[in-house]
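Here we start with a single chain on its own, the form predicted alone, put down as structure tokens.
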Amino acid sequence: MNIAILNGDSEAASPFQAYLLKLSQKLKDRGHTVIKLDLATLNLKGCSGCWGCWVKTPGECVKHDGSATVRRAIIDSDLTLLASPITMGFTSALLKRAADQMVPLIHPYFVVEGGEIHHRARYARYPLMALLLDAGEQADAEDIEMTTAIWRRTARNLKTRLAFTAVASRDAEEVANELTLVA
């Protein structure tokens, strides 16, 4: 299985970074191909809402930044793990910026799905998504629940589903086992 980890932690030497390295190794030991993108090292300019990705350069952001690498990693994966510390009740600004730049992965045209209006798929296949949160000392169960709900809706809008949410306080071996089972 191809797994893309989008790392939204901006601290290069944090305990969460060490956890992600350990988790990546556990997944590789199980025979998975893992690509870990440290969003802090990519030049992500952020979405300006120009919709050029739908009109001028369909499927690609008009800005030439690291978002193309993120989108390619997502589409090429079987599972995309969204990894982030919880900051002020939600995932990091880095992960949110990367998510905003996922818009080119869908068409601007609408369809009705499950009684709701959604964008059409651009690709025949989208990866499952999972969420790994570093709750730290500031986040509580409600933060995790709300964050999961928002990412579940984001996954649905991106033609996939959020398979599970885990917190980094769990053993990396256990999380690796669960990731292997969902995909």
Second form
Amino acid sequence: MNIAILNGDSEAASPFQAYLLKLSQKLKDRGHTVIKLDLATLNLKGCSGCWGCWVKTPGECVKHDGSATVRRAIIDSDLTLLASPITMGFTSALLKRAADQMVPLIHPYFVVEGGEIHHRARYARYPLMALLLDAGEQADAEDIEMTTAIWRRTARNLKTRLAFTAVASRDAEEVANELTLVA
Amino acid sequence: MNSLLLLNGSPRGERSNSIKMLERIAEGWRRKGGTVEALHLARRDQFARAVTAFAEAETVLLGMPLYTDAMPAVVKEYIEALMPRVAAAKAGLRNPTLGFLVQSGFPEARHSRPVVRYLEKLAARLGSRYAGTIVRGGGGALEWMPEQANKKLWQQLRVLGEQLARDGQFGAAELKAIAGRERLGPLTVMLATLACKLPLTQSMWNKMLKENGVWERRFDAPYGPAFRP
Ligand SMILES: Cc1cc2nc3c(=O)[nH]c(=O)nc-3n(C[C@H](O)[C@H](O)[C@H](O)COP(=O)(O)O)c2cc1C
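Okay, that was the form predicted alone. Show me the form predicted in complex with the partner chain next.
Let us now look at the entire complex, which starts with that chain.
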């Protein structure tokens, strides 16, 4: 399967970066096609809340920045792995910047789904999502649970679901096996 | 005199729904004799000022729109810039009383609850007294309705501002009232499902699409097969 890894670590030489490289290799060893996007290098301009992606250039951010690469990688993938250190109890501002610019992937029209108001899908299919978190020394189990709860909702708004959350203290071999199982 | 540091976390800055709501809370605060410093996090210079001002403030109110079920990226950047204040609190320094406003496009409060949990813990992480989080759905009403239509909301916000000034926290009953419905009831789900099928419900999007001359392209899907219901 096609796996997109969105790397939300802005530190270039962290242990988490090394872990992601190892994990990518293990996924490739299992026959998957892996694209790892280092969000820090993509010059993401972030969302200014202009609604242009819905009403001016439907499906595309008006900023024409690296966020287009992120959106393409997501739609091309069967599984999108959101990888980030936890800082101040949540995934990085860098990953959030990418997430805010994922809104072009859905359509403005309102729909009711699971008893809640949501937006209509724009694409015929969306990848499963999973979280890979570097808890570091600061984050506790509750931070991981709360971060997961938020991303579970985000995945739902992006017309998919969060398959699971893994922490980078776990063996990369084990995580690669689990990722292979979910998709 | 009591001073309030009012932080607007909307990327839309001065033209945002968030600042409209925050200004009403500030009115309530001023009625109790306090002063207000308002800053937009989306403006780079003001962002920097907001970081230094946090350490000196007595009370901080951070407002934001819900963005993909969480805080907008600029708000997370700001929270990350407060990291030294966690260490400061551990070293026995005081951090300000912290309250929040989360307002969302969808009408139900339910969408905002996970991030509210996060914000409450953020206050604890900073060793700040938690004043509470004002949750309000249906941001479209602020955007597309005349000012008059939101009179009740403005009044509720002023009262919350007064409470913050007087008690250092928002009243539980007032928070509950302003949040409105946690989730849609079964009848509303039925009606909303029907309403979503009517062009009227989507008319504000259609109007903008037409004005911009891209109505025909509204279902464009640049990266893959488009959804067909
Ligand atoms: C990128 C983006 C993501 C959004 N995500 C959500 C969401 O997950 N749930 C929701 O209810 N509203 C969402 N909204 C709608 C805004 O919260 C709503 O329009 C709000 O009133 C905007 O406030 P502002 O004018 O202060 O920026 C989103 C808007 C944008 C631009």
